[in-house]
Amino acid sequence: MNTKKYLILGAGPAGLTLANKLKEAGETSFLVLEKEAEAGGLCRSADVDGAPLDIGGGHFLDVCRPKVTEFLFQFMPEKEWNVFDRDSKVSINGKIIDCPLESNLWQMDIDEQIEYLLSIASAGCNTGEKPPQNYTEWIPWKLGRKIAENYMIPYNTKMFGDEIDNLGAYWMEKLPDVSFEETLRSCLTHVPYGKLPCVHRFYAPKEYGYGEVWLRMADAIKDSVEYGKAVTGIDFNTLTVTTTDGSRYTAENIITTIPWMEFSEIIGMPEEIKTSISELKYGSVEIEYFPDNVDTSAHWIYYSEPELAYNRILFRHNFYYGSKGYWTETQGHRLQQSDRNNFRYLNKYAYPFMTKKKPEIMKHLLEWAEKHNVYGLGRWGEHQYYNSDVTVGVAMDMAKRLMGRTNK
């Protein structure tokens, strides 16, 4: 076996990013692992009906993180991207109303409102009570019962299913910070204040899908990338991983962006972090596409009605000019049969879920690995639920890391 300097498992943003970087210092000695037969991970995307559609589901580039745009745009200049505002609405009772929801109750009528935000002042955030550290308990002592009710518990619910009361609070920075005083302004002003959702802001390919960028990062290392090699084991005794076709491969390092329940033999690992691993909880989601145009301006609606199986639609005809057509992304414990001939695509790891034990879970795992040279990375590799952008940032500093650790 040819023992590389660094061995990278998956070609996700995460590997794509950390194998350029490596490249960009002048690291020949490295080599990209890829289960799929093309690179991009969750943020490929396919030729359907034609125009670009995104098989992992939304995924879009955030212009927050000027860094990490920069970067991409060396791959994919910034003159091939428009840019959006993000135009995201909430379904709540068949009604459809601007996101975030807490910053846009204006919009019903004006005895809900007064209901809302009752309910929202008696909020435990705003009536000095300590937070929850539950996901179900934290939503109503933050946003009022009746949001919680109404929309937040029976939209999580669409996408957690039976982990819902097991989820942590500790992630909650992904919501909207959205205060009582802000959410009573936007009433009586109609215009929405608080902090924004995350991708307020964001950029989408003018030609392509989503998924072109890391196309073109992988074509930029194409001679240390193979593809069609599925990672089944891995011997931290040797730093040594084996694949499905009985190919092994050996580092000084090893950095895994694919998800640690893929490895289905473990060898030199304590066995109490081994079954550690098992407990990691994660959700699929299906896309499928529907040819037809609907009368909205919006990017994408989240729906938190629990007699539709989907949970968001994505109107791609209006990010992707030229095209038509939507989809919907439905959680796989949601899926149901069908006798449509609509283009469907699976995406069996598609959120790492934010449990109770999560946290303490990965410090343990990653802590152990890393004194063994293997490392995690990414939404998978670190278990944490990263958007693209982040995924990207966090990859441009483990590479920094990395390289001044071996270079020592």
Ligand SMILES: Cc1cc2nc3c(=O)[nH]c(=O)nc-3n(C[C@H](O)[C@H](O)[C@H](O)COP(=O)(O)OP(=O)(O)OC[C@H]3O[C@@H](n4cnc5c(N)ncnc54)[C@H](O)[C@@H]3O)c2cc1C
Contents of the next structure:
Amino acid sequence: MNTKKYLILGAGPAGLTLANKLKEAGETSFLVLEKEAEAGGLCRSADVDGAPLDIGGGHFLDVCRPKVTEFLFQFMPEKEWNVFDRDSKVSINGKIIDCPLESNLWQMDIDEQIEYLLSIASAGCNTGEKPPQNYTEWIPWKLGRKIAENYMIPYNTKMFGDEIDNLGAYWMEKLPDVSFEETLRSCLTHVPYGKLPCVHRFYAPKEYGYGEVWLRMADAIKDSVEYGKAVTGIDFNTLTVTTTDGSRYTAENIITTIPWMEFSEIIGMPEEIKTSISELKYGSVEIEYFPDNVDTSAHWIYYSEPELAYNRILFRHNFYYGSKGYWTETQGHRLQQSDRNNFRYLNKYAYPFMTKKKPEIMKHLLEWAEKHNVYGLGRWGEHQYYNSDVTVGVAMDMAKRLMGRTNK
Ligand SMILES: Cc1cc2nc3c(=O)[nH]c(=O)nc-3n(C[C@H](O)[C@H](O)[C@H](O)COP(=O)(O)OP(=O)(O)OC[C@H]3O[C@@H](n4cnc5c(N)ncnc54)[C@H](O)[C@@H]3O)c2cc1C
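Having seen the form predicted alone, the form predicted together with the named molecule:
Let's see the whole complex now, leading with the same chain.
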């Protein structure tokens, strides 16, 4: 068995960035193991009905991290991307309003605006109440009862199912408070207020799907990636991993970007940490393609209505030029039997859930694993709600940290 200096599990954005950064620094002793036949993870695309479709759900590259976009442009130059100002909307009781809802209440009927304004005025964040730790209590505290009841709770119940009651509020704490005064001003002047939402400007490839940039990154390290290698076991005593086809790989350092739940056999880890892994929660998403064009300028619309199984529609004709049709995103717990013959793709691991227990579980797990030269990285390795630009950023930092540590 050939021992590598770095064994990277998973060829999604995290694994690919780390591998390419190691290569850039002159490192040659690394190997990436990927379960699928292709790299890119949740950011993969497929050609469907003559145009690209993001099989992991709608993916757009935020413009706001220049170090990350510069790095990605090494593989897919900026001229190969279109830039868009985000046009996203929410559907609330059948009415379509610009996103985010709290900045665009002025688009509601007058009577409704008054009700929303009154509920914002009495929201806990505006009356000086202490912020609750539970997500479902925190939403009305932050946005007011009316936005909570009419939009946020129904939408998030679609996203998280029964787990919504187990979520903490810590992952939303950076959101600015909704100001009564600013909301009132917005309703009077018909101008949205507040900070622009995350990914308010984004890149989307001109000719390809979002998956293309990751395929190119994988191609740059093609001799150091093995596909069809589903890792199922890890031995912390010998730093060995095993795959479903019976292969074994040993390394001086293992960097795992795959969900911790994928390890069905773990050797050398204390039982209480092993048990805590089974308490990590996650959600799945299925995308389904429909060939019709829709008369909307939106790139995507969020749907809060419980009677609709899906929670988001992406109108690809508005961002992949020359394409037609749209796709829906439906959470795993809401999938329904259908005899439609549309293209569908189910992503088992889509959303790491930010449960109340998660920070403590991950802190212990990652600290303990690092002492054994095993590092968790990315959306699944860290069980964090990272977008791909953030994932690339943390993988770039990890490369620096590993090279600094092992070159000492
Ligand atoms: C619906 C949806 C929409 C999103 N929209 C955006 C967006 O607009 N913009 C944005 O920047 N980000 C978006 N994201 C987030 C983005 O998908 C992630 O940040 C990114 O994919 C994380 O990269 P990763 O490498 O950490 O994980 P992943 O992409 O999940 O990659 C993990 C890799 O590990 C592999 N793997 C899993 N199990 C095993 C195993 N047992 N053995 C070997 N390999 C294995 C997988 O096949 C995969 O290739 C979205 C995510 C979802 C679900």
